[in-house]
Structures are given as C-alpha cells and as structure tokens.
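Encoded as structure tokens, the following chain is the form predicted on its own, with no partner shown.
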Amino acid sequence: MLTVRAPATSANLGSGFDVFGVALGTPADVVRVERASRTTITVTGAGSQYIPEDPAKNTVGAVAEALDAPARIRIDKGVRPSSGLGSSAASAAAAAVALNELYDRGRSRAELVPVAAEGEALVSGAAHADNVAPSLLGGFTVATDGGVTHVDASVPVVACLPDISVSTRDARGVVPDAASMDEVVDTVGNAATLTVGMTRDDPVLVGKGMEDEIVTPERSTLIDGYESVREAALEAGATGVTVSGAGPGMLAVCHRRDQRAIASAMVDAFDAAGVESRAYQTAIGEGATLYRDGS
C-alpha cells in the first residue's frame, strides 16, 4: 500500500485568473492505493456522501485510467468539496503520485500535472492545471498552455471556508466575457507585483498583486458576507484578501502575528451575516508527500 497525502490550494490569487495557484499547509486529503486488476474507489471524510464513487464520475478514476494503473483507491477528504481550496484537485494530484509510484511509471511531479488536470475536467469541464499544479509541486504555481512555473513561497495565509457552496461550473458562468484595456493593464501590473512578492516572500506585495476589476467582483456576489469579511480581515492586519478559487472560500495574505486576529475577525464576520464558517490559520507551502506502507 501506497499512501499520499496531498495538500489543498488556492487558486487565482485575484489577478491570475486560470494561471496562479498556492499550496497550502492545511487542509489536505489523504489518498491510500493497492494494486488491483480494476479500479474500485471509496470515499470518507469531509462532504464524502457528495463525491460519487463511479471510477467514471470521480477524478482519481480519470487518473487511474490516464495511468493505466488499476487500483483499489481509498480517498479520505479533508478538503471539503465546492470549497473553493482545491478538493478535487487535491484527490487527484494524491492519486497522480500513488499511482505514478505505484506501477513505476516513471513520470517526474511535472509530467503528473496533466494527467491530474485530466481529473479535474470530470469538475470543471476544462483540464484546468491552477490548482493540479501547486498541489502537486508545492509553493506558488503558475500554469499555462506553455507548462508550469514554480516557486517555493512560504507566505503566511488565512483561508477562511463558509459553510455554503459554490460550484466551478456556476463560478465560472459569472466571469465577464470582456474586459477593458485599463482593466488588463491594471490585471497585468497586479500579477506582476504578487509574483515579485513571492519570490520574495513578501507578503506586503503579494497582497497588492492580488487586487482584481475583472473576475473578483463578479465571483464575489456569489458569497454572502463577502464584503463585510473582507473588510474585517483588512482591519484586523490582512495585507490582501480575495476569492480562493472558484469560492466560497476566501484568502487573506498577512504577516504571521496577525493570523490569529485576522482568522477571528473573517469568523466573526460570516457569523454576523448569517453565515458560520471555519478558518485555517495556513502558510504556502509543500505539495504531495509520498509515504510508503501508509506509514
């Protein structure tokens, strides 16, 4: 038996729409794999009873197929779905690595990431790699037709998860068709900035870059409280605070002495709209950790 534990994300970051993404420390999904002669899958943990079990309508099954590596498969969730922090690319980029490790395919981090994609189409109906990518690598990711750039980050992060749900498929259906020039020029300036500040670590910067006029404002109506938490993370000391992903989950990018501020104040502010809610008090950080014999 093969065990991988492979972490959640955040992807977008604002201004890098469908091309930036971050690893982070928590939360994870656990994924353990045996050889068998077919593919059999089941799930526990977090939102399991919404995640089907069909290797045909799960993403580890994608990935098992891309593989050709037939597997007993046993997913425990951590990560919640339609969360906004990755939960199917999560699974995906943990099964990438089993089953790579598993039947000796040889395949490096790198060359797993579109075989993991493949599984996050059965999701988002596109073989989008934002989220595959640093779940797989680790750090901060960014992903293009091209292939993927990474950088190992370290900044500290709160991601603060609302216990409502938005799937990909209706994030994706408010995302503006058009945008203005100003509104590029400004997007551009602004993944620049966050990039610089996270080869830096720099979490001043990064928050700046994570400013977004195109797709932010759109996706943001999605979550109730959005606003007002958003404001409340700034106060308490967050240095950028944006949409993780598709949502509901929200990031906030800060120095490490005011996560505990920051995470409390992001609660307190979904409960005053009606709205409970967890936080993670995280840091960017490793991709998928391989353990042999599940130890």
The other form holds:
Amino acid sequence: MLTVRAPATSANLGSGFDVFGVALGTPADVVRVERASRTTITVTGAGSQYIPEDPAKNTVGAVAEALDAPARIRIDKGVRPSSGLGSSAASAAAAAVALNELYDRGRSRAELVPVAAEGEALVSGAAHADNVAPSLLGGFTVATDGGVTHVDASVPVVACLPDISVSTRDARGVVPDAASMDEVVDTVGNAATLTVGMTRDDPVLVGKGMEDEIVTPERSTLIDGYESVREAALEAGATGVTVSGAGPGMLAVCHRRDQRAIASAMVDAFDAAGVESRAYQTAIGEGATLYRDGS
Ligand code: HSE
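What does the same protein look like in the form predicted in complex with ligand HSE, given that the last one was the form predicted on its own?
Next comes the full complex, and the chain you just saw is listed first.
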C-alpha cells in the first residue's frame, strides 16, 4: 500500500487566470492505493458526501484510467469540494503520484500534470492544469499549453473559506468573453510583477501583482461579503486579496506578522455578512508527498 498527501492549491492569483497556481501548506487530501483487478474508490472526510465514488465520475477514476492502473483507492478529503482550494486537483494529484509509483510507470512529476488534469476535465469541463500543477510540484507554477514552469516559494497567506458553495462550472460562466487592450496591458504588468515577487518571496510584490480587472470583478459577485472581507483583510495588513481559484475561497497574501490579525478580520467580516467561514493561516508550500507503507 502507498499513501500520498497532496496539498490544497490556489489557482489564478488574480492576474494569472487559468495559468498561475500555488501549493498551500494546509489543508491537504490523503490518498491510499493498493493494486486490484479493477478500480474501486471510497471517499471520507470534508465534503465526502458530495463526491461520487463511481470511478467513471470521480477525478481519481480518470487518473487510474489514464495510467492504466486499477487499484483500491481510499481518499481522505482535507480539502472541501467547491471551495476554490483545488479539492478535485488535490485528489487527482495524490492519485497520480501514488498510482505512478504503485505500477512503476516512471512518469516525472511534470509528466503527471496532464494525467491529473484529465480528472479536472471530468469535474469542470476543461482540462486546465493550474491546480494540479502546484499540487504535484509545489511552490508557484505557471501552467500554459506549452508546459509547466515552477519555482519554490514560501510567501505567507491566509486562505479563508466561506460556508457557501460556488461550482467551477458556474464561476466559469461569468468569465467575460473579451477584454480591452488597456485591461490586457494592466494584467500583463500585474502578472509579471507577481512572478518577480514569487522569485523573491516578496509578499508586497505578490500582493500588488494579484490585482485583476478582467475576471475577478465578475467572480467576486458570486461570493457574499467579498468586498467587505477584502477591505477587512487589507486594513489588517494584507498586501493583496483575491478570489482563490473559482471561489468561494478568498486568498490574502501577507507578512507573517500580520497573518493572525488578517485571518480574524476575514472571518469577522464574513460573519458580519451572515456567512460562516474558516481561515487557514498557512504559506506557499510543498507539492505531493509519497509515504510507503508504514512510513
Ligand atoms: N482556473 C480555474 C478557474 C481554476 O478559475 O476556473 C478552478 O478550477
């Protein structure tokens, strides 16, 4: 038996829609696999009641199929589905690493990115890799049609998860079809600023570079309390705040010293908007970790 822990992730980071992603220190999914003649899946943990165990409908089933690796698969969810924290991607990444090892398929982490992205296609309709890439590789990732680029980073963040549900399909439905040249120029500038910030582990540059005028304003309307939570986080010292992935989670970047105050401010502001929430005080962290039986 093999066990893999794969982290939650935050995709987009405002200016990097469908391209940028980061691995978070917490929460994470844990997937256990054993060889079997056909794939079976059991799911426990956060939001497991909403996740199909039928391999034909589960992201992990798609990964097992893609690697031709039938197995008894147990998924312990730490990342709630429809959270904006890459729930399906964490399971898919963990399964890809585990099954690749279990069947000695010899794929590198980068080669597992498109495999795990197949699972994403099953749940969202699009095989984007901006969540699976950081869950597999860790740090900050840039996923394009040409491949994945990756740098280690450890910028502190607060990921605040309101107790509301926004499906990726719905959130993709509000993405504008077009943008003006001014918006594109601003976005390129912000994305470049963010990238430099990641290479320097600089929360100020990363926060500044998360600004986005194209997708985030539309998506934020799907999150009750978004503006007041964002304002509260910025007042408490956040260097940037945006929608995490497709939402409803929100991501604040910060200096470590302000993390606790920002987490409280975000939870309080959601509370004032009538929404319960939970804040993870964490940092950009490592990708999937493999444990052999007994380790
Ligand atoms: N880039 C994707 C989106 C991530 O924002 O729709 C969610 O899976």
